[in-house]
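Below, in structure tokens: the form predicted alone, a single chain.
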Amino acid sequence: MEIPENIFKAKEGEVVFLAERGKTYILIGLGKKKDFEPVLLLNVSAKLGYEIRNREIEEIFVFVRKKFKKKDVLKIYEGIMLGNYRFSEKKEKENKKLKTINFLNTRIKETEFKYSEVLVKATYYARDLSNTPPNIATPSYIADKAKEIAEKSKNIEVEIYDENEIVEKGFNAFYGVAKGSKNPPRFIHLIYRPSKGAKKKIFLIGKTLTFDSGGLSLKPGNYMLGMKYDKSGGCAVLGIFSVLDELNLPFEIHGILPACENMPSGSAQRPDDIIKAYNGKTIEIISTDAEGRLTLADALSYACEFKPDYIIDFATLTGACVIALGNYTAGLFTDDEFLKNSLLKASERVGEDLWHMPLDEKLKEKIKSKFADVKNSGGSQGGAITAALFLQEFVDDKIPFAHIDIAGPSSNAKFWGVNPEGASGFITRTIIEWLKDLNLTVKSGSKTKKD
């Protein structure tokens, strides 16, 4: 058919609906040849994929370039489902969805779309949970969802902590935070086990408030709408969990999730209490509202105990790192040079913005307490970093660390990237394709860690 020059002039993102003899085409522009890049080709994917969900279109035919390898065509795959996806579980009448993609004019094999299908299958699982409602997804109901997962592994199981547990253990940063609510807490292990001996031990620790009030230090209201989305790191976690069988890696991978509600009652914890955490240091708490912290302040000290050899952690921790990075970069907290550049470089084939972020060391007298070894928030300046320093202060200096803050890509009024409105899924897709460059790494036997 004839396009008209009017109508459709290619600029990146364009997106044009034709309709003739019954049929409709899609026209989606690439923007300048000189531009052109694999995250563009998965950004412009989504756009199509967004727009084909608006429409409700359940089979699609694309016709792929000639000069388009592989790896394009995978984005383009990742792209259009990522943008396709809708959360509708809770609505009444449920809207069409996309079922089929027909590939033309390319050779691509059914089974070269495996690993495309697992990095938007573990999204998909991860934004599904993060939209869940808290009235809802409580800790019981994310700890049940660990539950299921192991269940329908032979590699994966899970241990669960309940409120008594918790105390018993030690947990009383975690505890602290989940005492305000009626609805108890969660202390969440899980172990993914390979069939055979595993190369690396490594842990993954999301933080999973399934609601944030922010306690007696209460947020006004309209800061309280879409605290549903404070669960974001562990519902990656669980994300990631979820599709480990298929992706049949040499390592021993830990999730820890520390799921509570931080809500404000008779029984709630106070400003200027002070608590022993996990590994015995005592924290003074100046703000209820930096409660994330704390939560996963107890589990990096738990994770130490198993001398692994990463920790990563992920979490929608500071309004800062927003206020610094904006709503669409995540800020990566590290000293580790090499899980610096492994994270920036799979974070970038995915399309997930991160940006390294100081760890300055002169900041740490913000988080200085004249009544407790640290206390738990060192003010609004420099917020995100005194936050990651904090969490320092309960890893072993010896186990390479990093902290993901996604408090800004976590969740979005409107579609942007690859991400339509609500939960992102942000992060999973990047781990995955960590641990993916991870185990070409060691088998190749490089340098994983610092001389």
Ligand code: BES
Second form
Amino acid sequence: MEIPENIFKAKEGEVVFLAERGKTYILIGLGKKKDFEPVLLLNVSAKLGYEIRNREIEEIFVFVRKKFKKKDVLKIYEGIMLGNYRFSEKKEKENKKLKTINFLNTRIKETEFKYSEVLVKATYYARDLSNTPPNIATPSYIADKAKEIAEKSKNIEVEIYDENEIVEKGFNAFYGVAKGSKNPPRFIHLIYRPSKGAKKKIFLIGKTLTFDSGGLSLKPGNYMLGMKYDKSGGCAVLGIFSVLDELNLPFEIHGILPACENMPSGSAQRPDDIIKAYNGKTIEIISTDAEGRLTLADALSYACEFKPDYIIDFATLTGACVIALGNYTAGLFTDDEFLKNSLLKASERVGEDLWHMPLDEKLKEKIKSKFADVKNSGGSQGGAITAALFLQEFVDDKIPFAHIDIAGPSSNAKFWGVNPEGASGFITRTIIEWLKDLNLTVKSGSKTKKD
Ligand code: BES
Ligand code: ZN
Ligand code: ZN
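Structure of the form predicted together with the named molecule, given the form predicted alone:
Let us now look at the entire complex, which starts with that chain.
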């Protein structure tokens, strides 16, 4: 078939549909760059997947360039699948879905797609849960999802603390946030134990606010819309756990989701309150809208009791991080060289942008309280950094710790990168890739720590 030049310039991400004799031919532009980097292939194919989704196409036949290697084709597959995602569970009429992708001129065995399928499956899981509206996805709904994951796996167990147990255990910083809502909180602790001995112990902690109204420091209406995505950190943790069996990693991996809803009511926490966190530190509440760090404070000090090798948290923590980095980049806060380098490397490969932010000790002064050990807001200047400094107060400084503020890229109103509108599942693929890398590093005996 002749391709009319005037309608297709092969610009990066350009998609053109041509209909001829009852068939639709789709052309996809790869742009001018000579090297087809994995992220370029991912993004361009995601655009294709998205256009296909919008046209409700059910089967496609893909011809790839001769020079493409196996790994390139896998990126094309991942891209198409990630861009093809739609959250439409709640519609009366289901949209037609893409059922089959046929690669015509490459020889890749079914089994070789496995890792790519895992990345897609975990991301879909995280997106589906994060997109689920807050009247359905309550803390107990999230706990049920965690149970479901544990029930399906012989290597995963789950412990769920209900409201009474949360109070009994002294998770007061977490409970302070939760107590204004009629939907009771759940503290969720998942544990994956490998079949053979574990070489590392890793904690993944996700901010899980099923809705963040701001509490008594109520958000103005247009800032409140979209706060169902405030559970995206926890959803990423569950997305990762949903595929751990398939990854077969030699690590003991813990997932912690302090799941609750931040609502204003007669039983809600007030600004001016002072609470005693799980580790004994007292916190003066300045804003009930700076709630994520309170829920994470208890989760972090609880995690430290298990003496892990690494703790990483993902959280839609601050609007300030979105102001600093925009919608497409997450902030990475860590003092640990290994975590910094390895997380940046993993994220680069999957096309999720992380930017290493400074943990400027000079800003610590902003979260000093006259009446308590620390206060929960340091104001707007350097707001993402003071939030990270606050979290550090609850982590044993000998344990390598990274905090990733995903407030910007966790959701978006329109298609970007590999993400259709809504929840992106951001960080899920980075962490899976990071775990895979860590396995190789441990196997090769390379250093993961400064000695
Ligand atoms: N969930 C928000 C942060 C957020 C903002 C996520 C925009 C996604 C998009 C968080 O709980 C919050 O409200 N943070 C406050 C902190 C402030 C009161 C110190 C903020 O960033 O405004
Ligand atoms: Zn908030
Ligand atoms: Zn929040």
